[in-house]
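Listed next as structure tokens is one chain, alone, in the form predicted alone.
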Amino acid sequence: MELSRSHAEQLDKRDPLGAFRSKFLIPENENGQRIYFLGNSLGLQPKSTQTAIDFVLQQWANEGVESFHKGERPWLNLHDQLVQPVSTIVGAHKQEVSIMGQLTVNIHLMMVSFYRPNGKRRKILMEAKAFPSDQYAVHSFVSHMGLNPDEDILLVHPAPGTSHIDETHLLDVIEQHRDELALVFLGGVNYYSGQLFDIKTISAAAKKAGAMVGWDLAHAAGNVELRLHDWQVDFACWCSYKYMNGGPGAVAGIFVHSNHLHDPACKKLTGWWGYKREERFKMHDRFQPEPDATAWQVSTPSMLLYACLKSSLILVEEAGWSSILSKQYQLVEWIKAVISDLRSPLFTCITPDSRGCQVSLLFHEKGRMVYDRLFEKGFMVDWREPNVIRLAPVPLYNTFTEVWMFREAMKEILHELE
């Protein structure tokens, strides 16, 4: 791969998704557009989002509560319009997906259904450096069940001297504790290191061991190829404000494999929005669930949040999910080459070859100074305490030339600091 600005510009000229950048609002400073590599934290706002929100507000103004049922776009139909593109992104059947709630709340709801401690089979396997909210949720749920988190949560740590988990070791731990595991619950892409787990292989190993398997896909959904149905994943949860550009606090989503949709052993907490749609407003006093994953919905969703997510998903459908994945692969290879070219004693790239958009750089010293210099130069990247810079060029609005410009800026900064 030729490492030059001219090669980056040629890649951009040949990019079939190049026009989609203009459909997003790019943050600016006094020098013009900034370089936004924070899709792993909060995706950019589509230009169409404001119009989508205004439309819902106007419906509310014109029709009030009748907007649920009447008008050009009844609110009751919005969920169905979200499910198809999201099911494509996560590799699921439509009936296995529900767009609902928030990520950590949904994890709690899934724990009710899929954490079933029985005798000595009560352990939950997690990665040691999972996103803190996952750790808080699982710890509190295990405590709520009257069990001991120190004994019943089994943590798999990164390999010595690294920041990522050796998957061979992880599979060995599953086999070693096969008679004790009730649930394997991991992040599809680790938020800190950017490691992409082999979801298919790990899920198969968990199932073979007799455990349920669930995934937090906050950093995977909209980022990497997923085939949740084919991989026999029991459940998954994700947020929509990162790679799906649904906006801050965007409505989240769940996947429940079709194997469980009609299983009486799969208990759930219920609320009226999961009630059979055609009977919901008859206000019966006994719950009758929808026949699909929407049965896990509890409360009335925000139509404003639905509208935000829909405006982004329309762009995903226009671009084509397979085309987005193709450019993602090209961007990953390009940034791998660029990072490899930045030979410096100040940092180590801790993201393994199995990755999505994100790259994590572990600084041995002067990391915060590098971050501040990048910010001054117009680069929006992420600082994670105590010493990691994360960046994630994404297919819909980042360019190959921006990655090259990052390389040039880093070369200059590192030369100054070394």
Ligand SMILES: Cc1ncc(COP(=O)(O)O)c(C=O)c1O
The other form holds:
Amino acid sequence: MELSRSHAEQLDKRDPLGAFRSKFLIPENENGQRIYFLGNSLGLQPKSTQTAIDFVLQQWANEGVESFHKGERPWLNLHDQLVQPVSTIVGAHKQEVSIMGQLTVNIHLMMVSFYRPNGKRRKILMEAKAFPSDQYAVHSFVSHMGLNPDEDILLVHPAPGTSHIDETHLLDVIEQHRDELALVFLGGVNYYSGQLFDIKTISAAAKKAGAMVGWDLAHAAGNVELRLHDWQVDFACWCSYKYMNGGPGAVAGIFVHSNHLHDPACKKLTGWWGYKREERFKMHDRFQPEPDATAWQVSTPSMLLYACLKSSLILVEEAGWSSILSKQYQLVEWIKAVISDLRSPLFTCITPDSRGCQVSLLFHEKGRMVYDRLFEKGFMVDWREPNVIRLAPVPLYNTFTEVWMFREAMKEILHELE
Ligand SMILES: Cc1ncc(COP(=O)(O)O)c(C=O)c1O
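If the structure you just shared is the form predicted alone, then what does the corresponding form predicted together with the named molecule look like?
So here's everything in the complex, that chain up top.
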């Protein structure tokens, strides 16, 4: 691949999504727009989000609680308007998706439904170094069930000398523990290394072993292609503040495979927002679930958060999910070429070839200095203790030229520090 500014500019010129950048608020410094490669942490704010929030505030001001049912955009319709684009993004049927709550809380709710320890079959397989909140959630849930997390959580470690997990080894571990596994629960894209797992193959292996399989898709939803229904994933959860640009603390989402929606063995913790919608306000004593994944909703969702997410999903629909994915593939190839060109004794790229937009650079020394220099030069990337810089240029608002500028900035910095 030709690594030149003119090639990057040509790629940008030909980019059918080029116009979408101007629909986002790009952070600035005294020199103008900064280069934001933090879509894996907090996606940028669409310009339309302010108007969407103002609209809900105005509804609240004008009609109060009546706004749930009345007006041109009743709040009760918002959930279904979100489910449509999100099911496309995660590759699900509409009835398998619910937009609700927050990621870690949803992991607990999913554990209630899908962690079903029974005799010897009670282990949960996770990646060592899963995102800490996942570890805390699973650990506390296993303890809550009266089991021993030290025995019943089975950790798969990265291959020696690397930061990513060898999938053949992972599949072997599933096979070796086939009679003991109750659940396989992994992150679709690892937050630290950026490794994208083969969700289809691992899910099939887990099911063949007789286990349930669930995925934390915080770093995968809105980033990579997913086909949760076809891949027979039992459940998944994700947040919407990263690649879906739903805003800080955005409302999250869950997927429950249609195989489980009417299965009485699939227990859940319930609340009135999961009650059959046509009778929800009749205030019956006994719970009757919605016939779809909305049955897992517990509490009244925030209409402000729904409005934020809707404003960003409108952009995804306008751009087209398949166009976003094809720019993502091109961008990933471009980033790979740029990073491998930056050979330096100071760092190793720990992201394997199977990846989404994120690249993680493990620094052997001077990592913090590189991060600080990048920041001074207007680049917003992510510093992960103890020594990793993560960067994630994303299709909707980043450009090929920005990635090329990153290469130039890094060359200067590395030249100065090596
Ligand atoms: C992989 C992963 N899991 C869980 C979480 C925690 O999410 P929340 O704070 O929304 O519960 C995060 C947050 O970034 C994450 O990246």
